[in-house]
Amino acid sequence: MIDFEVKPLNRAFKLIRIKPQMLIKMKEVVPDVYYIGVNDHLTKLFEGLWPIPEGVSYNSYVVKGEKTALIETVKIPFIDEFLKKVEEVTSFDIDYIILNHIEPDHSSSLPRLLEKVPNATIYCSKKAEGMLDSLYGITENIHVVEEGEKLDLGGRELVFYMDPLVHWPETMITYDTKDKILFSCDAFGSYKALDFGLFHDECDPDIYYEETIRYFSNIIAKYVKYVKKAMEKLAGLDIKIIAPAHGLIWRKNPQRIIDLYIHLSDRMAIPGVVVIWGSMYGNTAKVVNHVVEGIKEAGLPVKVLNFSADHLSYLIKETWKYKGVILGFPTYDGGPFLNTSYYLHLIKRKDLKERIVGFFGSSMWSGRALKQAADQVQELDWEVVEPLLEFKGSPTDEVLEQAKQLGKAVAERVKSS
């Protein structure tokens, strides 16, 4: 089984404070591969939901041979700083405008790109052609890929591969056999700005794993089959560097990402158990400590969330993780928790099977709440430990002997797992 657990942080990682206005400057990926990308430490919900409190990074690439290929572009707000970058590397001179992907954080540069560069051919996919026309009302200059399709720059090919529903259905990947560099677009990429190095050997990559496990889980997890086709389709190429639109670049040991996205689409996780809870009055949250108490007995590693306190980018991310899940939460009108049923509502949307979970939580008139959210995640193969820990108002000393022993059994049902 893969270990994908993250190592302490160094203290020098911690000690650092990152300003808004740090930039990343051009770096060469190889000799005539070049990365432009920028880091954003302004947005701070990445597509208006899931937080980023350590930033992004757009990632951008030119390639060049005889002729010049940008790879991706970036979010507009950060323009200015882009086309400085462009023009440093190549003066403008750039011949084709790889799009893989259109979702505006790649694409929104490109009409004041295209200002500088009216005569540069756009390469993209069919399903992109139209976007391209419905974002930015641009229909000249392009030109469709097929799968498999070959463009020679003069010393250097890139190759083309349909990557759909990774995570748009337009996606695409390409690929550099000279130096045999992926240029992945969302695949293999993470949240957290790239403020300690731009390579993965040039950092602690532990530092942006777990932000790859939750970018996965938040952005990519509902297309995990769609995924793992493309994996299946990659699978021949030799990689040598994984250069994605996010995140770190991976070139001395790119099997490590490739490993994890292997494990993460087949929906692996490690042993372990996340408590996710909630409470209105404390009723509920008295019981958690026993619960985690009962886990640690078992000798299984334990995380502990809340719903009210913690967003669900984090909850959907370890619960993705770990192979078993304890939910405690109060019964409110008639039903779960408010922000629980928001976490099953997309629990079931992610399509995340297959794990162990236990229950328990306060009512008073109402008994319903833990049995419905049972229903709601059986439908996803989940296996539910009983008993259903259900109790009126404030737990009894019997309660919290019973709140133990149910997080040594699920814990001791995902080691028998």
Ligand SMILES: Cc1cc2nc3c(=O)[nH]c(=O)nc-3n(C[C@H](O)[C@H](O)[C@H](O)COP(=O)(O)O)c2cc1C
The other form holds:
Amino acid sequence: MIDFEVKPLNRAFKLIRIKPQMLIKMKEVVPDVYYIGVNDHLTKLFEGLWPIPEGVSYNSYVVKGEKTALIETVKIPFIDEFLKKVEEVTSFDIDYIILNHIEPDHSSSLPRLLEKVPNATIYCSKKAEGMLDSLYGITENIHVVEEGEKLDLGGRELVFYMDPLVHWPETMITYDTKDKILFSCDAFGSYKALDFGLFHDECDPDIYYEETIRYFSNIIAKYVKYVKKAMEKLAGLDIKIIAPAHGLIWRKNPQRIIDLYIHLSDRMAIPGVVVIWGSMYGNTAKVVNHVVEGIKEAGLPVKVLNFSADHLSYLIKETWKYKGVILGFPTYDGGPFLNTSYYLHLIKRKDLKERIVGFFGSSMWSGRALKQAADQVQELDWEVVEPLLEFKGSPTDEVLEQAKQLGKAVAERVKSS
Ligand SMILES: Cc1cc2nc3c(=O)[nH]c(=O)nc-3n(C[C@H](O)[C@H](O)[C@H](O)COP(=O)(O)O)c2cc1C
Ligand SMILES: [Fe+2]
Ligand SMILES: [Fe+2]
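If the structure you just shared is the form predicted on its own, then what does the corresponding form predicted in complex with the named molecule look like?
Now the full complex is given, and it begins with the chain already shown.
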């Protein structure tokens, strides 16, 4: 496993220039609580799927009372930087390793860490215990945590709450009762490495806003039901600091990220329209500006993306964000344009519900692609604005006028919804 991971890392090092700010230093979150995470600017696709052009961080923490606990590890390619920080803060004197989540971006350094701290007890959920065995063959020194269980560190206490399916079924969260810190793991996380500071008040949190939405819609989206349950559970906790496993630490106004998460778990649906189009020979493309004009005339913001040029990660994100969606694509082999089909498949997998949608696109003989797509999205409770604007070959002036009316009709419907 280590060989497999380290080789691509070495290759990648030759390709990119490491800027000093990419290596983040260990930092105090509050007295006796330390950040010991790392920035990843090497991975191109998170989970092998989602582009992270601005990197991602794997956040790990040390909490000290009379005893010392370490919370989460990091992805294995960053083991050397991680162990250096662990040594600096703890001298490898660690009593407990808390693993809120076993996905390897947080757990894959565990076997190497245990070589340094063989007597540390691992705290994790029941389901996590089986995962540690199947991933790493680790079966000893594990303490299975119950809902609400407390761990007394001496002068400081940690409490564990199960948070299943945010992001895996074994996930839990850890709460520090002294400084009211919520170690929330994937929840409240984002893409984008911590190049500008660890805390939201050290940098402009707005630059993380879009990447938080993209992270949520790509990674957590499918489990909104469970995010909602988690939010209800957290409502009873006095939270002063949110320390997630990816992205910024929220210490001055944690409510800001909590509110965003509530909005995200309601599938956002901001009043506005995303237009996503694809075209092989330019016929469908000719219609796009007219659709956009109609939306603008209705006074709503519009975002335009392309099925071929923009990664699905961004298409899903913008669809999560806006209430209105207009999809333009030609008929291809008796169905929707292939990239559109993948998008339609993915919105179903992500359970992206309740949008107001319009369709336009060119075909030559059988057509039907728009109808097929409309049938598919209705399963997700999307409201289809009629008529489906399917035309043969190049659009006529009449079609272009209808396209403008389509943009307007979807926008008006969004405004009144
Ligand atoms: C590979 C391929 C498959 C196609 N399959 C269909 C089809 O099944 N039914 C149909 O009506 N048109 C089909 N067409 C024709 C296109 O839908 C038509 O050329 C359309 O104008 C292309 O729009 P565009 O210029 O926006 O790419 C196909 C075209 C290509 C290149
Ligand atoms: Fe995860
Ligand atoms: Fe994660």
